[in-house]
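In structure tokens, one chain follows: the form predicted alone.
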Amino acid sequence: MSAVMITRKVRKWERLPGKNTFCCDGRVMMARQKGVFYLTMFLIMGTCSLFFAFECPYLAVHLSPAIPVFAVLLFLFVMAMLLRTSFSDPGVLPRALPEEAAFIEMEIEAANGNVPAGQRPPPRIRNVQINNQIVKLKYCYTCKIFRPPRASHCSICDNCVDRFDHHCPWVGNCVGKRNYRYFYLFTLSLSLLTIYIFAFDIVHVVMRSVDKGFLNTLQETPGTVLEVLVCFFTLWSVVGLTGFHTYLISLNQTTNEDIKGSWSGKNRVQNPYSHKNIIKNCCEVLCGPAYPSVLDRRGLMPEDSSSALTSFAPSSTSIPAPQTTKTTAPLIPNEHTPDDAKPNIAASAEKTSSHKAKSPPPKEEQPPLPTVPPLASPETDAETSISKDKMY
């Protein structure tokens, strides 16, 4: 009988802290609140479906067949950017290991010294110099790390995100260093798609109203009326959001920095990340290198608890373990013990004497065991009788 130890390995995304959800074996990473994301997909797909069903057949015949073709390409690009933003790692920073956290705590205590009772300890801040300007690195009490520049802790996902911009419920994920450009391309393309559908909805209504009248056209195309209403209320928010992020990209700022006034507050500290040039700032944000994820979500890690698998295949080289049989017979045979169950008294006496010789003497004196005369063997009886005959 041999036992084989099997160590089960799991992916690292199964042990990652925070409030994210993972799908497709860690390839898809999103926030837990995904209800608004599903609403975003429903509005985009529903509006485009109505446009393809009601307006595109009429416009392709009376105006140009390129209208539905361009609408399809724009729709696919919008969906690709949305999924790329929603399903990617925004730049989550790994938390410190227990050993690293203990070392950082020891460094902080050594630097701050003993704080008198009743006084607030000094803030945990480190200063670094970027482009000849001092930037403060704040300590995250949840992740046990000093956050890199421009990083912040998202309270919804419960993770520190590098170059944190904001948490967008419409895409169901944080917007950070690794997916900001896709988020901006999503808002830009969605603005173009909304304007495109809204404009050709108006064209479709006008062209039909020339022949059948305005009221008859509205009655015959209820889907067009619904599209116009959805695009009208969506247009202002989407276009406004795109314009706001265009302004931030031109200054190389984030939404978090703009809201907090990090570079435009009372101290008038200049942005150390800006190149003082709109084109250079846009090229850095939109055309910069694609940063890899530092989480290694799909990497393997050993499981702490291992399972044992026992195989019952016989082995020729294995030595069977000695079997011990527990008997209920007393040490000294009595009248209630059957003859088959009586132990050998001489063997038990020898076993007791050898055990006494090997074991150390006990602290307390024990009464001596009663000695039992050994049983005479037949050969001994014969020799004894012969010697008696010689004597007589």
Contents of the next structure:
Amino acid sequence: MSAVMITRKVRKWERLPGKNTFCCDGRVMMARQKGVFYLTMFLIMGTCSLFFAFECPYLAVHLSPAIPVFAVLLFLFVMAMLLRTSFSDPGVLPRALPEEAAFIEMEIEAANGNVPAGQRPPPRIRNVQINNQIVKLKYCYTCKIFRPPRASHCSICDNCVDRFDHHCPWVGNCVGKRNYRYFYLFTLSLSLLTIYIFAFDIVHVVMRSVDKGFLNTLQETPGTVLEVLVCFFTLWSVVGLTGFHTYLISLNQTTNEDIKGSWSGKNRVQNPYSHKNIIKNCCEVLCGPAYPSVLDRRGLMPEDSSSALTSFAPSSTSIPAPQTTKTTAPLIPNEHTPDDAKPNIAASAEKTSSHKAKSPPPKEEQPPLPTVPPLASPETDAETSISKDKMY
Amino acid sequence: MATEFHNLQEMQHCASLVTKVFIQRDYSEGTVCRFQTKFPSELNIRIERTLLEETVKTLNSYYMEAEKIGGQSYMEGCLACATAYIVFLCMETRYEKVLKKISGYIQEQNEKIYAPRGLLLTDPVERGMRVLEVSIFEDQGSAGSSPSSTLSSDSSAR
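Switching conditions: you have the form predicted alone, so give me the form predicted together with the partner chain.
Entire complex below, previous chain first.
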């Protein structure tokens, strides 16, 4: 019985490592846990629907038709920014191919020289000088690269992201170089929308109560109570978040750097990326060029690695050996995985690097929790990659 | 000593890959995309230093042009923001235009300069803008050529 080989064109997104989900044949890229994102959508659309149903008819007639029109425009802008933030590639750095990984390993070995047997090799750090400040580039064991400055590895999405800000469960994606401005505009426009709806809810209730009394008003437009509740609680968090990010933008800092305290403190390096001018910093972050994605999601995989479906074991044909050699350079064995959450390794790392490694909350490494996660999840330095080392 | 190839296609079909050299990013001016102009020692016998430096400098200038924050990037940003970034679905951004120019430039450099010397540049965008990959090929017909010293750790896997 002969094997029937059916080859089909495989797009690169189907073979991308990392824990992202893709939709629309690779056009949409999100994190795996999307529950909170659906909640965000539901809250925004639900509250706005109630506003358009209950308040807008009355306000359009008694005040001005411009009120619902502006609300619609603002709502559309908020949704556009949310979808753009959620669906775009945040600036994921592709993992090193075997040759590049081997090349870096050789360079590291050459730099370390001969390590006596039994001694742990020094941590993999590369120092670069940026604007007269020394910045340390850390090695990512999962992606097998030295992370560029400001990049960080998101453990939830299992990717290194350029200019990593944080992983936002509310938008269901990481926030990084490519989608930070959309995220900021989303929080800003959502603040405005919340304030707008809240204000006009109050105006509506007051105007109607003058005619018909407070209790009758609430009976006629029950949606108002719900809207006011949602807006009241949303206001504090979203407006606060917008304010926080405005502060970060004016200093050209990321949430990740702020949480880790990279640039604060007397003995620390000053932020080398800041232009020391608020306007320039804002312009760079918000009006800078739109960076294209370096993940070629919709490209076709080369012919020799396209998947072949056979009538026999499919796993044997899944990934054939690449033409070039796979890396045989000695990788750091398991026990040396620089789990910075562990204090003993962090203590030895502290001798060589001046900044302290903060231990991330343990839940970062566990599967997704059923409860609503916090607003911002900082990346963790704990690399558990050796056990999930994949061949590609 | 250098093996001669007539064109890029011939090299890609007939030659065997010896090793790859990676030119790393230069972060001395921040996070802008720049590559180091330091000349890798493995290429000493293959190509003149000035040619490679010229290529890298031109690439750096292209990237600088793409990432320049000035009047044009503001206009593009404001226009896009005013349309809720829907305009990006229809129009190519300036960065993407420059990337196309870069890929054309690399293709031209490969055909004119690198393929005749048995080398091949890979567009950095295919490597996540992290490295400029230079593949070194050897003609399969030439028997006497010895692999470079950097191959020693790779060859143990073969």
